Each structure stands twice: as structure tokens, then as C-alpha cells.
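One chain comes next, on its own, written out as C-alpha cells in the form predicted alone.
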Amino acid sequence: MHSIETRLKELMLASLAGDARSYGVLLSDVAKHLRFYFLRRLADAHKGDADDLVQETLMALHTRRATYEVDRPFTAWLHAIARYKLIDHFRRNRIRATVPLDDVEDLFAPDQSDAAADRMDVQRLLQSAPEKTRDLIYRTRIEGQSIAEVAQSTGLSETSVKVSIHRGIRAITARLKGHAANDDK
């Protein structure tokens, strides 16, 4: 099962490679997410502007698609574009966002930059493992599937899944220890 990030990034990469069908699916999927994003952030009096903001963001995605860095998360890049379009909308219409004091805690989201960096580190480490092993580790350790579920879906025995995961993690650990030793020199 693919995450939204994985699915949208795969569609973006295919569209950058010239796949028009993938590009159409990408725009359609992104439009749904953008509409929800804008509706959550617009006051009732401005909810009708959500469709215009979706279109503006899709146009910006289209015109700026060559600036997308393929080694970075797609949804973060898209979110930045959408956020700037929303800010432009607020400025153009002289809208000031206000929040009742009772809801002030909701304004301050927890800082997840460390979590994002950790996810990127994990992805980088997993890339060093063979594809089959990487998939097994990802499905069990990241997605939370059981050994039995993974064994059944891959056609491997549970023992083979466990051994592959164990060897893969051991190899990644050894690689990390090697890098740490080199950093100390």
C-alpha cells in the first residue's frame, strides 16, 4: 500500500518523464487534496474562493514543475505553492485571519522538522539495502505490517522474511558504524 506522498511523487516523476496520462491523474488527485486544504483554511464567507485557489495552484504547479527537485518530498513542494497562493489570496482580498483565544493552541503545530529529517535519513539508509530487503524492512518496520502478512503477500516463508529483515538491518547498522568510525577520524 502506497502512501499519498509515494503515489503523488510517482505520478509527478512519470509526468516529468512525459507521461501525459500520469500528469492528468496527478492534477486530478492533487485538485482533491488542494480543495480540502483551502476549505479548511478559508472562513465561511470565502469558501467559494476555494475552487479559484485550486486552479491557481494547479497553474503554478504546471508552470513551475521543472523546478521540482526529484529527491525531495513532492507534497512539501506542493504545500509550499498552495500556502503562497493562499497568502496571496488573503493579501489581495485584505483578509486578516483571526482565531478565538480559546483556539490559540491549535495555531501552534508541533515542530515536525526533526521527524521529517528522520524520515529522510531512514529513506536514505534503506536505499543502501537491496530492493527486496528494503521492501520487507519498510513494510514491517515503517508501515507496521506483521511478518505473517508480508510473508503471505510476497510468497516467502515467515522465516525467510525474518532472516532477510534481520540481515538487512544488520548490514545497515554495520554501514552506520563504519560511517561513524570514519567521522571520528
Given for the second form:
Amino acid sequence: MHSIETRLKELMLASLAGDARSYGVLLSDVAKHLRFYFLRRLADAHKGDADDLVQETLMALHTRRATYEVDRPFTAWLHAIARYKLIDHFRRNRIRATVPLDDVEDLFAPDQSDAAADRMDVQRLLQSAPEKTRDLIYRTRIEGQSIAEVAQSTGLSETSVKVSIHRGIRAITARLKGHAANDDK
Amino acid sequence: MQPMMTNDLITRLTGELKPVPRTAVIMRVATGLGISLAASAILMLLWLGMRPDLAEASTTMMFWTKFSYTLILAVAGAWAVKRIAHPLGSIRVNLGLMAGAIVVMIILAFAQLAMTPPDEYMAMLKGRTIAVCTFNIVILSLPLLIGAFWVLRGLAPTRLTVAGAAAGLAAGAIAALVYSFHCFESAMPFIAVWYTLGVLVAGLIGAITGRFILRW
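Mind pulling up the form predicted in complex with the partner chain next to the form predicted alone we just looked at?
Below is the entire complex, every chain and molecule, led by the chain shown above.
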């Protein structure tokens, strides 16, 4: 959070001084943050408006950049504009906000939702591997330890670690294929 | 407008970039309010005219009390327009300053009443122009309200009703200052009631219309 503020603020100050290169970087960066921000706040039926909102907000940032006060946080300023654009969008389309319109940290929080979902998927899939091999797979494929390290700490030979992992992965693959087959039905 | 990819937009905006001086917002406020102040003053001169006894009046305490009162409100109002032009801008300080000035004016009014025989109270309050004073101030505030709205529409107020109120109060207060060069009333209670009412009505007009006119 803090480093994002520092970075974007530096870019903004350079942009206000007329540095086009910094400005290009700033706008691309901001566009990414804005896209997540709007996507998370629009209902499924309106997700398609996210890009319009991003562009509108970038335009507003551009035409109203003089209103940024250099002794204030840039992220707070940008968030206020993005929030205004979102509320204006709701108002224009007579949509009632069902998602809470929260504060500035939110615009710049790293998006964790995908990572969390992935982690849960991994845990569930690992359940389909034999119990002894779960740990081996986790340590080599997720944590990134080497076969040698794992062999040493478990007391198994490197070959049997490799074989166990191989079998475990095959079990997981079979489970995934089974899922796909079920989905087809 | 044609749908445009975000990247194209970024390229276009980057190409349009010009340096922004730090005083850009203040300059816009000064330009907008300055021009509309001139318009309001010209309107006053053509429509109402300067009070004929201005030279004489400018040696009296009452003229300067009226002048100072409206000037303080005008400065607080113009400063409020500047502050609310920023996203996250707040005008609490400015409203506090205006409220303080109004309270002081009311105290002065009561002080003057206390030194006056009770049967003159109504005369002091009504003056000779009670029917038109508030109305004239509101009319003179209209060019200023347009100017203040122009200022804000190019900037980034995010709370439009508050921004409209700031624009209206500034317009009303500057209009009262302009009007004080026409008005020959000289009783504190008159100023405290009818001038203040004119400023507040202009503020109300700004607050009501601002949320529609100021959208960006």
C-alpha cells in the first residue's frame, strides 16, 4: 500500500511537471487498478461497463489533474474520483449500490480472491492423492523444495520420492478427468 | 463517441499532456469569480446605481461595518469554492468562519437595539428598503452563481450539493458586498437580518441546483 502510494505519487508529480513518459506509466498503472476496482463493484449484469468507467475516470484524471494537491496522498485523490464516477454511474443507470462503497485502501489492495480460490482448489485436489504422497507433492510442487531436500528430511530415497510423487500426480489427474467427464454429462 | 480501447485513450492523453502550474485551481477561481464580480457590479450600476452620498457615507462607521461584514463573508465563500473544488474537499472551516461573522453581526445588532428606544425597533429592522434588499442581493448573485458554477465544472467537486451551497454562499456574499455600494440603510439590525438572508437564499439556490448543474 505504502509503496504504491509513493510510486504513483512520484509519477503524478512528474506528470504535473509535464513528463509524458511518467504520465504514460501512471495512466497504465492506474487503469489496471481501476479495472479491478470497478469489476468488483459492478453486478454481473453490468461488468461490461467496467471499461467505460475506467476510461471515464482516466479522462477525469486528465482534465482535472490540477485539483490534485501535492501535499496530499495521490491514492486518496484518485479513489475519490473513481468513487464519484462509480456513484454517478449508478445514479445514471438507476442502479442501487448493493456492494458497500468502501474506502481508499480498497482501490489499491492486491486482489486476493483468485489466489485464495486457487489455494482451496489445490487443497481439495491433494485430498485425492494417497495420504503419504500428499505431503511430498505439497513440498516439491507447491513449496518448491528439491527432491533431494525432501528425500533427506523424510529419510526416503530420492527414487521412491519421485515414484510417490508421480503416482500421486496420476491420481490427481485421474480425479480431474473424472470431474471433466461428470461435467459433460 | 466511438468506443475506444483504453490503451488508445492513454496514448492520446499522454500526447496531450502539458505542465500544470500549482496555482491552476486558484487562478481558475480568481478568473471565474473576478469576471462575474465585474458583471454583477455593472448590473448594479446600470440597474440600481451607486448611492449618491457615497463620499459622505464612506466616512461613517456604519458603511465600513457593512463593508467588512460582507467582505468577510465574500472571502470565506470564495475560499470555500476553492476548497470544495478538490475531491475530498471540505468547507467546514469556511462555514464556521461565516457563522462566526453572522453571530458577531447579530451581537452588534442587539447592541445597537439596546441603545435605542423600543418604539424605534421596527423602524431599524425594516429600514426603508425591506421589501427589496434581500431580493436585490439574490438577483445580483445570479451572475456570480453562474461564474462559480463555471469554476467548479472545470474542477473536481465530489459532493455536489455541498459544492453548490459553497458556490451559492460565495455568490450571495459577493453580491451583498456589491449591493452595499448602492444600499443606504445604516441600521445594524437591518444588515444582520436582510443582508444575511440574501446570502443564505443564494446559498440555498446553489445547493438545490448544484447537484444537477455541477455533474461531471
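Positions refer to the first chain, counted from 1. The term rigid core refers to the most C-alpha atoms you can superpose between the two forms while keeping them within 1.5 Å. No experiment lies behind these values; they were computed from the predicted model shown.
Chemist: Please determine whether the C-alpha atom of Ile169 is displaced by 2 Å or more between these two forms following superposition on the rigid core.
Modeler: Ile169: C-alpha displaced by 2 Å or more between these two forms.
Chemist: Using a rigid core superposition, assess whether Ala151 undergoes a CA shift of 2 Å or more between these two forms.
Modeler: For Ala151, whose C-alpha is compared between these two forms after core superposition, the shift is 2 Å or more.
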